[in-house]
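First, one chain by itself: the form predicted on its own, in C-alpha cells.
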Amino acid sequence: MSEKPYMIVFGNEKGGSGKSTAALHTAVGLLLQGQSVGVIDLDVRQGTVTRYLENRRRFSATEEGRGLKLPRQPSVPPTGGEGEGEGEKERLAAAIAELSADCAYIIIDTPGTDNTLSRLGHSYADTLVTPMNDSFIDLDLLAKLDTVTHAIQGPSTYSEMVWEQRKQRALRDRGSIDWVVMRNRLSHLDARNKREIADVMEKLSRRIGFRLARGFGERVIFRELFLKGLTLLAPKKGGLTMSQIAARQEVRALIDTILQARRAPPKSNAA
C-alpha cells in the first residue's frame, strides 16, 4: 500500500474500562466497511484481545460462524519483564511495518498500566480513543480535581503520559495526536452525578486537549459475545433487541467519531 496505514490506539492505565471491547469493535466495524484492518496486542499479560480474535477464529471454523472477518495480528513478545525490555521499539517497529504492507487500519490495544509497550504504542497513535467509566474515581486519571467544587487543579499521570507521547510522536515523524476520550459503560439514567461528570470531562476536554465521545451503555451482551469473538456489528439470527439495536448504534457512532479526525484536515499538536 502507498498509504501509511491509520493508527488507532485503545490506551487507559486503569482496567475495567472496556478498552479491548472497543477495540475489537471498531476493527470488526472497519472490516465490515470494507476496510483492510491489523491489530496489535500489547497487553501480553491480559491478552484480551488476543483471546478474542482466538475465540473469534475458532467460531469462523464452525458451520454457524463461516464468513466471519479477522484482522491480521502479528505478535510483538515482551523482551523483558512486563513489557519493560530493551528491545520493545524494534519489535513493535517490525509489527508495524509488516502489517503496514496491506492495512489500511491498525488498530493497538495497551496495557492497562504504565510500561515501555504502553508508551510506544500511545506515541504511534494517529487517534487515541481513552474509554473511560463515567465516574469520579475514574476521572481521577485526567485530572486532579477540588473535591468540594470539582475545579480542575491540573492534569493527573495519565494526562501527563499522553502529552509526552505527543511530543515523542512529533519529534519522530512530525505527526500529531488526536486524542479521543471515551465516556463508557454509561447509566441510562439521568443521575446528578452522571450531570456532575459531564460538565468537568467538557472543561477538560478544553484544557487538557481531548475530544469526547460517548461510549457504550453498561450491557451484559457484551461480555456473553466475547466466548465466540462476535461483536453486535454483525447480523444476528433471530433478530435483535431493542437494547442490542441501541448498542450496535452506540458502536457505530463511536467508530464515526474516531475517524472524523481522519476525514479533517490536518492541525497542530498544541494542546
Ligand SMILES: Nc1ncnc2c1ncn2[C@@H]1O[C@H](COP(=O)(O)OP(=O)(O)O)[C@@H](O)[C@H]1O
Given for the second form:
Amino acid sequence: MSEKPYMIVFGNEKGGSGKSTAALHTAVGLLLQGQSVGVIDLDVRQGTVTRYLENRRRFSATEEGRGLKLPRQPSVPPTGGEGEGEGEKERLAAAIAELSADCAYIIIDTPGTDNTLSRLGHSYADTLVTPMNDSFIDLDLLAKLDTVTHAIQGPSTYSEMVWEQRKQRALRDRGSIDWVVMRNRLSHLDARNKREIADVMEKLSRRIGFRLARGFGERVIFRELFLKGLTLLAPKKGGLTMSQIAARQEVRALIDTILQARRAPPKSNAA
Ligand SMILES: Nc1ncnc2c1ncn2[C@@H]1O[C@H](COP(=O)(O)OP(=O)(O)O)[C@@H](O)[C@H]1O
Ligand SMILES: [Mg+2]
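Complement to the form predicted on its own: the form predicted together with this ligand:
Below: every chain and molecule of the assembly, starting with the one above.
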C-alpha cells in the first residue's frame, strides 16, 4: 500500500471515559466497511484493546465466530512505562511502519495518564478523538471553567499537551492534527444539564480548536460483548434490538465525523 495510512488516536487524561470502547468500535466499524485496519494499544497497563482483540481472535477460531474480521497488530508492540526514552520512540515508529505496509487506517488507543508514550502517540494523530463523560466535572479536561458562571478561564493541561503535540507533529512532517471531542454515556435524563454542557462545548470548540462529534449514549450494549470480542456492529443472527440500531448509528456517525477530516483536510492547526 503506497498511500500513508490515516492515523486515528483516542486520548484524554481520564480513565473510564470511553477511549478503548470508542477505539474498538471505530476499528471494527472500519473493518466492516471493508477497510484494512491496524491497531496499536499504548495503554500497556490496562491493555483493554489487547485483551479484547485476544478474545476476538479466540472467538473467531470457533464455529460460531467464523468469519469475524480482525485488525492487524504490530509484531513488537511498544512496551510503555516511563523512562524508556528513545527505545520507546523507536518501537512505536517501527510498529507504525510495520502496519503502514498494508493498513489504510491505524487506530491508536492511549492510557488515561500522561506519559511519554501517550504523548508520542498523540503526535502521530491525523485525527485525535477525545471521549468525555457528559458532566461539568469532565469538562475540566478541556479547559478551566468558572464553577459558577462556566466562563472559560483558560486551557487545561490536556489541551496544552495537545497543543504541544500539534507543534511536534508539524515539525516532524508538517502534518496537522484534527481534534474531535465526543461526549460519551449521554443520558436521556437531565436535559437541562445536557444543554448547558452543549453550550459550553460549542464555545470551547472554537476557542481551543476542536470539532464536536455527536457522541455515544449510555448503553449496556457498549459493555456486554467484551468477552467474545464482538461489538454491537456485528450482531448475532436474529435481528437487532432498538438499542443496537441506535448504537450502530452512533458508531457510524463517529466514523463519518472522523472521516470528514480525511475528505477535506484541515488547512492549519490554528485554533
Ligand atoms: N457509552 C457507553 N455506555 C455504557 N458503558 C460504556 C460506554 N462507554 C464506555 N462504557 C464502559 O465504561 C467503562 C470504561 O470504558 P473504557 O472504554 O474502558 O474507558 P477508557 O479506555 O477511557 O478508560 C467500560 O466498562 C466500558 O464498557
Ligand atoms: Mg482504555
